[in-house]
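Read the single chain below, which is given as structure tokens and is the form predicted on its own.
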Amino acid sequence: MASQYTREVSYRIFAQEFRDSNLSFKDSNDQYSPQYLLTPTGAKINRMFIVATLTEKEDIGTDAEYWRARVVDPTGVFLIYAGQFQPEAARVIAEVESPQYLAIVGKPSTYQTEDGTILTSVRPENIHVVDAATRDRWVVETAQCTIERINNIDSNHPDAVRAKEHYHPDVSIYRKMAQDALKDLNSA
């Protein structure tokens, strides 16, 4: 018989969009139900795909090695945490010297410090070295799916509806943020 399970979208989303986020939720109560991230222009988020720049790596690992690497896209920092539970993603990290371009697929992670301030940051599935064309394409191409979010936020799409109750977002910061993107690009 064939599994009834399927992987979610991997959604493409900028670091700045991803840093604003703080809304993680599940569907249901159910143990094994996915959590999510639901971002300001409406990503609801459970696996996420980034090209960025590997700009820092430590191993903050105690017992064993657990690595924290800063990877940047042209709007900000995204932070990576891997251990033994994703060994292949700290394996590269291990072995890749910055500055380095990583396209990583992982799931968005929150943390909530003691003054109620939530931080992000992503536990890679895998990570793999990629070159400029694919960084650059990367940034087009989530350029262009944050636009269509923000041309959709007034839909009555459930997730459209509720990102605005949540967050109340001036589009016009993740718009400008996008074509900041692009331009970054063109001016490279």
The other form holds:
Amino acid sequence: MASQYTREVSYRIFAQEFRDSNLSFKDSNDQYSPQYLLTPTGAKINRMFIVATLTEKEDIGTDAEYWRARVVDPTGVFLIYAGQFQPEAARVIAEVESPQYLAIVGKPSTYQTEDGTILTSVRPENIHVVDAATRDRWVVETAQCTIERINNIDSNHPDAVRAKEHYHPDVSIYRKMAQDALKDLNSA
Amino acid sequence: MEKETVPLLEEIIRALDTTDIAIDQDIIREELVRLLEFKVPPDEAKRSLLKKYAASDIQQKKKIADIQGGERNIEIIARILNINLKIVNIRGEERPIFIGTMADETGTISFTSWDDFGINKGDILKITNCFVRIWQGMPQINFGPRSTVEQLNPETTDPLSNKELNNPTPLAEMKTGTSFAHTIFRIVEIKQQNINTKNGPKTIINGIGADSSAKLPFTSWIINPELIINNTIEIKNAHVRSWQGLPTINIDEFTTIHRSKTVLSADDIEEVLDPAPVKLNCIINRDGAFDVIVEGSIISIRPGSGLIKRCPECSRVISKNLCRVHGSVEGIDDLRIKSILDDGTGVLTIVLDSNLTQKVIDYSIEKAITIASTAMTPSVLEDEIKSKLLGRIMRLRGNMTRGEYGITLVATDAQLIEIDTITEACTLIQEMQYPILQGEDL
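Let me have the form predicted together with the partner chain next, following on from the form predicted on its own.
Following is the full complex, with the preceding chain placed first.
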């Protein structure tokens, strides 16, 4: 049977863990093979799903529109960049007023600064305005997914092994992060 | 010119020499020179001559499992599992063709015979000069006037006869194309159906079998007293075919059916009959999943969702009241949603029909039509669906299939689910409490 294209899964990652990620790679040398970002708890992501609050937006483009948006979850900030190649997402950012809850499906991308620090950001495929309940559900789901990855970090799954080798993560930090995010829901 | 041709010609002749084909060197030289004169690159000229004189005469024996698609000129020995007559219209001319399934010890494959070779079900045949086409995503054997079909003695040459039967396979692991399936299941649904075949009307039995791993449909082409509801049966030598995208167990006269020694009780299959939601990564690697429940976030609404028009004759989706088969027609309004469901472990396309669409967006189709005509564009419904569903969590029940358009679940039921986030969060925190304390103690 002809080899079939399968869509990449969208991972649920908190901003803090996403910001800590810096290992970006491809599985093969083929120019069309997907780019992955490995996170400290061993999620190998090519696509992610975020529901968080838009706090700031700025058109940093010179000629054409190029939007930078800050989107905040209980653990930190995602940077979202959308320009002419993400027309639908850029249009949504241009139209919404902050603060607003947004559901974002996008691809992780990385940028290396001159001093070698790797910054992560998200290139959105689509963005939609959602309600507070949807945002809370995302926090619960993301906490669940994060805890599950932490529980499997000592398994022999290749992604977990690689994450441990590269990051030597102190997973209790991420466990605490997930827990705080959940507590945050209760206090609200 | 001549100097360049000589080594090339020798190469070609050497290649053809190994194939026992009588060749006329002069003709080949002549044709090679002519190709080169027409500025055909030498490699291409060589390939084309080899193909012309050699490939068409080399028979390649193939086992069904090795067939990938695109092969020409192969020889196959297989047993005919079933064969049906079909009348097709080729350039205005009615022609009978025969379609069916054949199997050898490595697998099953569907075939089309473009000529009447007097083939009957159960025949063991050696068929030469077949070619393989990809039809609806699966390779298919084709043979016709240029092929020869030879009947072999079933006693001595049945490719399936000495196939050793392994342990029974759980239903969840059934693969399309298996020709000697051995499995045990309990019959949870069964009904007779009358169909028309090549040899006139026939009664077949359709049903659903379940074990502790999955449910799967089955079709029996024979009547057997063990095929009654709630019986646990053990079947050997059944073949698994894809029917409407799902692996379906086919029982025919070559299949043995016994009442199973190990009986699957109603309790054993309870979880399968009343399924709990499964994570997508558990099912998306299967060939298909029958009647499963999944939950995930709606992360994208695909084009073609919302208010659409269908051809009244064939139900195809049409635009501008023009059906690509039936021409200008008066389209029938319909609602549907095509969307991407993602639960963080896997992803699939979901399709909701008109009833389910009306249920999840809480619109009647009449209201949808009114809204669309007020806004003067049907796409307003697509936007409405996006604003209602994107980012929400949906639970769906239905059949998952793997087809040309990727992995799809056609929903038989769908609902948006509300999670009590506070309770969920508390439960999770409690579950975590212990490991965190432990970590801090260290």
